[in-house]
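Quick heads-up: it's one chain on its own, the form predicted alone, in structure tokens.
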Amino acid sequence: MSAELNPTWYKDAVFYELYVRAFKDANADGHGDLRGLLSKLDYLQDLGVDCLWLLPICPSPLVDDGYDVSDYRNIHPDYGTLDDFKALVEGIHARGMRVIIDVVVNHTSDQHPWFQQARASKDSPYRDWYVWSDTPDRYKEARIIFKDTETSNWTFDPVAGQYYWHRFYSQQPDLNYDNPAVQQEMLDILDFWLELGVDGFRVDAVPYLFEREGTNCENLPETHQFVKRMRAHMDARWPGRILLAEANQWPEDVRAYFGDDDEFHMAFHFPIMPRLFMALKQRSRRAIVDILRRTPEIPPLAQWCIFLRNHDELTLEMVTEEERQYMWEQYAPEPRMRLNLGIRRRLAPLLDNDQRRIRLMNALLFTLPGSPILYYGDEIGMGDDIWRHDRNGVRTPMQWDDSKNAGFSTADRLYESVIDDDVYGYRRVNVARQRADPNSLWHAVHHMLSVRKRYRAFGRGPFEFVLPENEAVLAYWRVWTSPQTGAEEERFLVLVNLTDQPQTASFDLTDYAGRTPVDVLNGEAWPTVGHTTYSCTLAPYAYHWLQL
């Protein structure tokens, strides 16, 4: 259905986060492009995929991944040509899916010709586009973000004579959106992506955009105006088309950038992640049951964004200094694992390969309120390597299959050697076995996908707690009711065991009596709700979808 006649098919969706680098080599040069993901949608489309996240395409000198854009109207040459691009957008639209790609609004890179005439002279017109000062004292109160690399947001450019602003690598000076040509000249961008077909955008360090003397230079006031005009203009050129915030930020402050539904359509929830995580730790739900009651309604047409893992580290911002701490002796008690203020570690390994936990953790993913986002190769449970620079561990090449470089190229040198360990090396996990093996990682995802598509509660219900006595049990209900009748059509609870021991758990359902409970995962009918307290007792990390 198109997006003009579904406007909110986002709120139903399962995204697919991958790296177009990794992901397919179709031309042999070492370096997935995209005829290669164009070879492999009906992949993406048989696990059960509705849109494509991409992340960046455009030229870049690469010092941040393609997030140091040097021109945002073309693509990069390791991925083909915007013939190319026109051709992938077109190929995923034939199959009923969707794609947003990732537009870095914040910042260019240093080589972007903007930069480099802004820099060369105080009378170019670009001088003003980029953020610029006789002094490195300014804006005190912002934070450094990339902590283990930056010692300071600002870096004194010899050419220029003066210091620009930077919250990232100093190699990414940001734009100066006190000046209205930035402001359109971003609009303007997006017209361009939306033209070659594009469903929307996921917009990279969103909160960043201006700064303030005596503020944090942080969800600024000027911030959501800037927003604001972004959406008005999606919503009157390209009705159905999203925008995707990430903004690391609390609940609280993310719930902002909904505003009234004149904000963005979606945006990360980012503190429920490292929870899950801890919550699997301390064999209890409270971290989760915390922050998901921190959480603020948002309003109707927005939706949050849910993941276990993606391209960055497990970022551990979010939590506080003692959160931080346990997390890292739990689950990186090596320093090399460790990464800024986070974690360079893939789903998998996390986990320690435990099959139990890894199928509970995405039974979590497609059961909690939000639309589920999937990393590429975590449906196969595939491993990283913590010894690569910064997080490369977690950005090698897809494996495929068992033959030479996992069936992903057939070059001698690839930008990023596969995992060939042990445990995680691509002889052993890869799509092809496991699609072959009913009882593999690849066949749980693809099933909880299928079953997902059928109801609407998981992506549009309401979310309720039902909380047991039992803290080592999380359960919820997910709720859909029909906007025309107003009569519910769907009721699920969803148990969970975060523990790996039987767990006992009791529960008034007496509102419910006389229905069977029915899990959609395995077809199996529970005992008859009564009149009286209703008592089950679940394997260890155990996870049922009820259908009431």
Ligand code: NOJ
Second form
Amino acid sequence: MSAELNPTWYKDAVFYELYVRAFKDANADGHGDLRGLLSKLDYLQDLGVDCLWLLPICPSPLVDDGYDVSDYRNIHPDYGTLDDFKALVEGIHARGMRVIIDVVVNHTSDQHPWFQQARASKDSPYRDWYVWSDTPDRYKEARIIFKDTETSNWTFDPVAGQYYWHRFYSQQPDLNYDNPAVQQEMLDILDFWLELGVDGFRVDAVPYLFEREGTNCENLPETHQFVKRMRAHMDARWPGRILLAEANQWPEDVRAYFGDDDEFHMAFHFPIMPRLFMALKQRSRRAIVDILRRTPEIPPLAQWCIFLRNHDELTLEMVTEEERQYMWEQYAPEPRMRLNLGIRRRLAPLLDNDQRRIRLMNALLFTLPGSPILYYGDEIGMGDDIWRHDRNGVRTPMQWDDSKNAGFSTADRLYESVIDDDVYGYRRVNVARQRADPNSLWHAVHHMLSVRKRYRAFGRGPFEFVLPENEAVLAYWRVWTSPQTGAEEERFLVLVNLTDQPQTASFDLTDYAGRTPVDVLNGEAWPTVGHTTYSCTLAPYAYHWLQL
Ligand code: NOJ
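Previous: the form predicted alone; requested now: the form predicted together with the ligand:
Once more the chain from above appears, this time first in line as the rest of the complex follows.
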């Protein structure tokens, strides 16, 4: 359905995050590109995803894989041209899918002409597009995010004769949002891409747009003001297109980025992600229950985005110090697995390639509140390589088949080599092999997505925990009530056994006496609910989506 007919399409959508460089190389230069991606759209449609999220595609010196933009109105030459992009967007829309792209609002590359002019002269109009200081002493309370590489948020520029402010790599100077010209330019950049047909943006590094002395320079009121301006601009000119916030913050601080439905349409729920992994190790639902109870209600048009993994390290910023140590011990026993405040590993290796746990985590991803985002390659359980630089080990080429370079490219040299180890290597783990095997992870994910799509409860319905005495069992209601008739149309009880042992749980379902729960994943009918306690035993790592 078009955005005009279904302006809140993002509430039911399944997102797929992909790195163009890693996906498919059409011109045999060793780098994935837009034409390559175009040739794989049928695959994505078959898998059942609704909206692609492309990591940065603009020209960039690639110090931070494109999050250091040197031209906001063009395509990185490795990826193709603006015409290729238009063809891609057309191909995506022709298949009934949508696409959002990353927009890096907080900073540019130090190679961007704006910065080059800014540093060259105090009289340049671009000087004030960045944040300068004669000393590195301002904004002391701001934390350092890339703490493994950077020692300060200030770097001295000998050309400028001053220090400039940066929240990420020193090659990524922050823009000065106190300058109205910067704000206007960003709005114009959004228009540029919206005119090319994108359905919205994943907005990078939102909390850091402004700096104020005496604060930690995150989530400032001025930042919210600018976001409101972006949203008003989108609503006025581009209804149906969306803004998704990357704000790695506690739920109450992220809540603020929805405003009164006048800031972001969507925001990642960062804190729930590590707690899903924690719950498995702790054999208890407690961490998940606590964080969702701490998560405020969001306004009617807003939607969470939830994910298991992405292109960055598995961030442990939104946990306590004790929980972080626990996660590192459990999931990153080797120092090389750690990066900044996180873990640079993919989903399958994090879960010891245990198919039961991988499927269970996906079953949670597709039924917890919010729209799910899959990370490319996780649908086949791709592996990683912790020995590569920075986060490159989770950005390796997509494994299509067992031919040369996993079918990713016919070039002799790739931007990164394909994973080729005994467990996760492309000869074993690839799309072709899994699509041919009905018992594969690919089919399990595909099946869950197709089932999810038949209902509205998972994307739109309210969420409520059921808390049986046994903490190893996670259970919750997802319900859909027709806004027109007020009648309850869908009611699901999701049941999950977080452990490797059978678990028994009892529920009070007497309100539903006479109904026969059916697991919509396999069509199995469960015993009809009676007037007494409903008891069941769940197999190890079992998950059930019971429709009542
Ligand atoms: C968040 C992105 O996800 C990450 O990859 C990037 O390094 C930083 N923002 C800086 O842009």
